[in-house]
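Take a look at this single chain, the form predicted alone, given in structure tokens.
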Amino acid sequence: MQVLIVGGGIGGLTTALSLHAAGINCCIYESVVSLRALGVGINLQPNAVRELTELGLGDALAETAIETSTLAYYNKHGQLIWSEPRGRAAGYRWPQYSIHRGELLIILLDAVRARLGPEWIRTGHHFVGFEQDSFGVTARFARRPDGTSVMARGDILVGADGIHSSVRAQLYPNEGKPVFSGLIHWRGALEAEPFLDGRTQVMIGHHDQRSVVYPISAKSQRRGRSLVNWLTLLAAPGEDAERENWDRRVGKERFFEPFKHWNFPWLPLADLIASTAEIFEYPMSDRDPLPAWTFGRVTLLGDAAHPMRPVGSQAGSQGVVDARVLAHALAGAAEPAKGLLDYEATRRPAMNEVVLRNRQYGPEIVMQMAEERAPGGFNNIEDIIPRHELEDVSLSFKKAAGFDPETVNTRPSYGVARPAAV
């Protein structure tokens, strides 16, 4: 079997490693000419860390990332609403990690180059379209920078090319633009003094004004410092919001005013924002759940299949799980198209539910509950939100997303033993 993977991001690279581990040949086609360590922070939940560990990347993650100890929600006054242990402290067999997205990409990229060989990553190949028949798929690419046409033939084509997926656009030509949430978020990172225990992820505020902050570098931690990743969100400032402009560098004046007093005894957030050299702006968008990902020998994966709002730290983690389920399904199927349908049947219903839950704030709804019930603050959180409500919100989301401790710890592995050489 030969699999063509469109997209060399986290999902595409994990797919390549998973297929290789299962003894299935593949090649990655990436539009950009050079894969580089770009981006800011990402959280890997235990469900994803299990998969990456089983792919032999556990040591590299531990060396690079922060093992998250706690997730804590605060209101806009800096009062604690809810906190819970994360990863192994919460009973998982695997940790939760916070890591620089670019460093995660390099860990995956280095592994692909070492195991598959660098020739199986074709950068500078912009996907143009595909045709399929009963025997396979032919993909067309324009090679950058000269636009030379390149054809590739395989048994399967996997679209792992993100929220603006060209593969998805061919399958759903009338879908249109991503669905804008009405929110804009800004991201930055800088080295600073550790806050709280140096391993906590905090969420502050409510739906229309909130911030997410967490450390992302074990290297900084070993020096007694913290590489702090922060994210702020606000309702879009009028109709001039550039909804299609992703990863735009901006100044803090675009959003800083509502956050200028958000210095708390346990976190000087406003000061951190003011000291950040590079700030990037993103519209908060997703897409409607799809009725199907798979068409014959072509399927979708990760953000191409289920782009979701950055709620509950799920998007990257779920793309990793997609990759492992796909390889497992293909390895066990009598023929490729059946394997793709098995993969979709396992993943699409749950991911469609998570996309919709994230539109309703996901587990972060506890901050909105606190804002609506006690906008001026509270003396005791249980006077406004009983503990059982907080616990129910947390567990319900974990079960829907497939990363509650019982599911992650007890389900069979998606790993596949490589066929013995003949």
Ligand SMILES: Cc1cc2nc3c(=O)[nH]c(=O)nc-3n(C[C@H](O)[C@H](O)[C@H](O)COP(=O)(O)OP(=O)(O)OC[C@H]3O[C@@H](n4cnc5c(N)ncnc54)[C@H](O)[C@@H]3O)c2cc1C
Given for the second form:
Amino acid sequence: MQVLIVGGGIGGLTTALSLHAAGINCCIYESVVSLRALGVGINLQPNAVRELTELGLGDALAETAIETSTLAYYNKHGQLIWSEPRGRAAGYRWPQYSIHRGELLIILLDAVRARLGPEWIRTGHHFVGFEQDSFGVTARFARRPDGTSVMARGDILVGADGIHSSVRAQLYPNEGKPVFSGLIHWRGALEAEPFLDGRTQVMIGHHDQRSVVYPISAKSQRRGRSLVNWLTLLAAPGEDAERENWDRRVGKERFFEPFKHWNFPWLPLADLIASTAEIFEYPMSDRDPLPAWTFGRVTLLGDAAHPMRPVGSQAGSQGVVDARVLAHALAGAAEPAKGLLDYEATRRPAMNEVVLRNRQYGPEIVMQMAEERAPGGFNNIEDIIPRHELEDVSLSFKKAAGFDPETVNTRPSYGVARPAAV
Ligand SMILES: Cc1cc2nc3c(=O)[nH]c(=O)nc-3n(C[C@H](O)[C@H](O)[C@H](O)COP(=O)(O)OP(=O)(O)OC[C@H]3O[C@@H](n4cnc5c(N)ncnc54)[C@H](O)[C@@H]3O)c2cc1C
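With the form predicted alone done, generate the form predicted in complex with the ligand in the same format.
Now the complete complex, all chains and molecules, led by this one.
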């Protein structure tokens, strides 16, 4: 079997590693000419770390990322609403990691080049369209920078080409632009003094004005410092968001005013933002859940299949799990198209639910509850939100997203025993 993978992001690269581990041939076609370590912080939940560990990348992640100890929610006055242990401290057999997206990409890219061979990742190949028949699928690419047309033939085509997926656009030609949430976020990272225990992810504020902060670099940590990733988010009602682009740099005057007093005894957030050299702006968008991802020999994966609002730190993790489920399903299926349907049956219902849940706040709802019930702050959080309510919010999101400890720890592996060489 030969699988054509469109897109060399986290989803596409993990798909290649998973297929290779299952003994299935594949080739990645990536639009950009040179894959660079773009982005800032991203979280890998234990469900994704399990998959990457089973792919043999556990040591590389541990060397590079921060093992998250705690997730803590604060109100806009810096008062603690809820805090919970994460990863191994929460009973998972695998950690949660906070990592620089660019460093994660390099770990995956190096593994693909080493295991499959560098010729199986073709950069500068912009997917244009596909045709399929009963024997296979033919994909057309425009070579960059000269636009030469290139064809590739395979048994399966996987669209892992992100929120602006061209594969999805061919399957759903009338879908149009992503759905803008009315929220814009700004991101940056800078080296600073560690805050709290140096391994905690914090969320501060409420729905219309929020911040998320976490450290992302083991290298900085080894030097006694912390590479602090921050994200701020503001409601921008009525504003027509620009196209989603992870590389759009802006000045802090776009958003800083409402955050300028957000220096707390445990985190000088306003000072950190003011000192950050490069700030990226990104509209928070998603797309409506799809009724089908698979059409014959073609399917969708990662953000191409289920772009979601970044609530509950899910997007990167779910693409990783998709990749492993896909390889497992293809390895076990009598014919390729059946494998794709099995993959979709495992993943699409759960991902559609997460996309919709993330429009309803997700676990961050506890911040909104605190804002609505006590906008001026509180003496004791239990006076305004009982503990069982906080616990219920946390667990029900993890269950829906498929990463409650019991599910992650006890479900069978998606690994495939490679056929023995003859
Ligand atoms: C440059 C960049 C920076 C990001 N930074 C962050 C971040 O800091 N924090 C965070 O939480 N999330 C970030 N994300 C999003 C995050 O990586 C994804 O939400 C998640 O990991 C799912 O990954 P994916 O592989 O499905 O999609 P993506 O990561 O979006 O990868 C899609 C890939 O497909 C390629 N592609 C697109 N169109 C075509 C085409 N027509 N033909 C061939 N290839 C194509 C893209 O160049 C890209 O490499 C970033 C994404 C990108 C692309």
